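Shown next as structure tokens: one chain only, the form predicted on its own.
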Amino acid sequence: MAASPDLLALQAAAIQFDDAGTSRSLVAARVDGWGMSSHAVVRLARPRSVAGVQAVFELAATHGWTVGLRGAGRSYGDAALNEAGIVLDFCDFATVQWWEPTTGHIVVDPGVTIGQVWQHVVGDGWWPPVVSGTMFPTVAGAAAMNIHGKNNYKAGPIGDWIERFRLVTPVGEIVDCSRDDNADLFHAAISGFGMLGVMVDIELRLKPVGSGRVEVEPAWAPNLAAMFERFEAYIGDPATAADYCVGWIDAFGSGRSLGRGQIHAAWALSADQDPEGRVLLDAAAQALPDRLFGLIPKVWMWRLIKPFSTPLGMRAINLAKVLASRFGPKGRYRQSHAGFHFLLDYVPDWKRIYEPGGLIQFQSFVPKETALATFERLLRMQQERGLVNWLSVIKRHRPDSFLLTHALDGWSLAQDFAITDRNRVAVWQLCQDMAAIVVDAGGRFYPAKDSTLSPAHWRASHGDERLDAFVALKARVDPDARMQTNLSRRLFRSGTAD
């Protein structure tokens, strides 16, 4: 039986592990999901080396504890939580081991963040090929979740750019993984949300950039059908296709305005196209501004927005963005790579507008044939129930070869829901009902963002063959089911978790 959180606090202080000759302690701590709507009391370990990881696995086996992984803690829900078990935090295992600017290959420890990667390489004219909307996730966490960016339809997920890694399994073995060596583990650990082992010595292939800027074109879409049509116009022709494309949706729009919003398409610029942009190939030049509009300190922004963190207030904010998108300046403009990609980092601690209950994100991936009708149905359902999400983002995707991939030839819709004591049960039920619609449409889900998915919907979205193959691989490298999280216990009621 798992120790209670109260007993855990007494036990953890006396337990140590050896990290390459250095004694380190487990620490009892409350750990929150990034969305602040879920938390767990855990035994927190911060190894600094492969030997430290192996020592924690050995300690866990001795005491019968489970082990979960936590990179930078950017997963919205319970993916990095492991109630009453050990959580490996990699913030101290974070060195860029090797960088070769002539080939664009980099080797990093698991705790190195996407931000640390681009800051290390941009001065040599390189950029990460796939990034999330924030620069703070770790490379290992990004690989485990197989993150996608605004260019998934063109570049695929981050896994397509990983050359190799070593996997430290829960029994302490170190396995070399690539497309040629242990290819089954390679394709399962990438997308396997940390359930097969710890990725170390991760080699990532980057992409060259000739300018520190991209050229951005905004476009207004009066409804969701127009959003789909204009999106495809930006990416449909290979000769002129945008390198990146993302859409924002006002979820409060209804009737003929259902799904209205704004698209931002962007093209990478060569040195010849943008000679002035070459000076921005510098980490300091790419840094996001400390003030918004040159006036307001960014650290103030969430406090200024907080009074509007009600359904009525968010309806007003969304309407203001609609008006600015529809009637504001038109035409292309140029923006730094960091400025375009890391929009979520412009306002530090923006998630705090959702306090005290936090937020969850429901992100669904639906085939192109059924996506439009499915997303319209999801938007109408939440409006009918009075549970409209406050932020919606739409992207286009392509399939990939990873075992538990969320991507497919279709579209994704990410929706952020505010959680309160009064609406928690209703929001969870809404997400269950939306998940059923997504499954019926042939869709999938994203563990990095999930908080509510049921094991039935998870299995239906992937099918027995894929999940059974994953369970078999896990039994091979983790025969005692040592690696678990709150998420894995929720999604797998047998095989990998129990």
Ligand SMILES: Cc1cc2nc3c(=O)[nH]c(=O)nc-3n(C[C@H](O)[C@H](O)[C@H](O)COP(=O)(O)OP(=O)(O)OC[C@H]3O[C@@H](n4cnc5c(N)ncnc54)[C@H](O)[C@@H]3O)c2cc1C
Given for the second form:
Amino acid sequence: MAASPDLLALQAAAIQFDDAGTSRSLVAARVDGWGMSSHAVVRLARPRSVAGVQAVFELAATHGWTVGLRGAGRSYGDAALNEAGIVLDFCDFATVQWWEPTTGHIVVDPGVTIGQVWQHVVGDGWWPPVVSGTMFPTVAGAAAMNIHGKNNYKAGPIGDWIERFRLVTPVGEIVDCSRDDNADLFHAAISGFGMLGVMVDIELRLKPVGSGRVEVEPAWAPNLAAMFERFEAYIGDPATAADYCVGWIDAFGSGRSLGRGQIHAAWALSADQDPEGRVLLDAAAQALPDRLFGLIPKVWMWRLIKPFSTPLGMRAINLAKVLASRFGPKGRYRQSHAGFHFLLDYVPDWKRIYEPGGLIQFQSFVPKETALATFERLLRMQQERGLVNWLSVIKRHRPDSFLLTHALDGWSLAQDFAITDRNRVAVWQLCQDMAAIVVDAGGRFYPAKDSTLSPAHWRASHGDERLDAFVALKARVDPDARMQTNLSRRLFRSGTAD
Ligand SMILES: Cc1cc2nc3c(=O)[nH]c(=O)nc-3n(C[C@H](O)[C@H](O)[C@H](O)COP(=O)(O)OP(=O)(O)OC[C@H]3O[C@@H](n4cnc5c(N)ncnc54)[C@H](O)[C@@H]3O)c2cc1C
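Which structure goes with the form predicted in complex with the named molecule, now that we have seen the form predicted on its own?
Zooming out: every chain and molecule, the one shown earlier first.
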């Protein structure tokens, strides 16, 4: 990791820029990847307008600084970090500009979050068609990573629902991008992790919902093969296919229980199917409860779980979940959209159980023909090395048309690894070795979750043709390679190409 420049030296360089008539400052700041295992000291700028973004690009060109972008900083690793360069943070540039409830189209500033979107539209009977497991990412950050939801196999990634946006390039141009205008930039900026310009005025198509709830069916799978089979049974027949499907895996299960876990399949409900669910078409009614059992403030919960944040403690927690899944209540139940989708927001600050070293996620996407054997190998490898991940989630995906997309016709396995001073080197090595297996299986990786990938594995996973096409586009819109992040320098070595 690059050594941090002296924070004070950066502060001394504090400098003003004009933001549509108001003067704003660059400030020195330390920013973290969401997983808390990577950090950077940066010059932070928080523009409120396109003019402010352009002014920062000008400033960067004058001083020879690089510029990285940051939405809500929900990428696990180094995607929104830019050591010693400028970080453009969009938290103050976050207005819903336009909403049309008759068509379900919304236009937002880059800092508007997925949470803001659903809160804005749910009362009119709409919901974002693709959401992540947390509601805090911005729409622009989600577009830049082309995020997927628990319905990727059916709805595609968020890019499939974006109608258009304007791209502010590092040379100050504003380019309209859609499937008709500058389609090459449209398909590359979505999935291009902020390397081509700043997306603004993003128009997103939403989906109508007749009820504020979904119907959920939990199912137990005694091992990974059974998990794959049951999953396919839920999603295989278009007439009955679940609208959402996600699997949790106990990575400590071994032998015949390797890959055991629980599936949650869910179906959208029409107004006729769920007349009582209408009252939940209301932002306040969707809000996640802030107390457990109505008593314990959930802000305390991570502290209650913290004593279990050891390999032994996590083995016990995973086992408790196995027992609850196998022997707990069966049958379908109804759950609010927010409750079903944003499970990871239930326990505020849960990532703090990983302090002080933080966590990294290794999420790989493997074609359906090779996925089962590949994921079994990954799980066995970490068990053999005594580096079992603490949380594993499995999803089904489909290919899409975005240049650097991570999705393919196959499966993904997301695995959270705790990082400590003692295990850091070994976990990094494990990730290299797992990446080699994934590449051999024809798989891909996800920059939003990545912290460890090498340029060789990154290139091999996409192939020369795709990466070279991306590099050529970048050279066209960003000839000085102004836009860089720690992630881009890691994946492309120089931040641009080779
Ligand atoms: C608990 C948790 C659960 C998650 N679950 C999922 C999931 O289910 N599915 C999934 O796909 N992802 C998931 N993610 C990952 C998350 O959705 C992505 O990392 C997303 O990109 C975060 O958005 P952000 O606004 O925080 O962007 P940041 O993390 O701040 O930045 C992400 C990228 O967007 C770029 N960017 C930011 N703003 C702009 C802009 N205006 N124009 C162009 N580029 C820009 C940045 O350069 C950076 O490369 C999860 C993350 C967390 C923490």
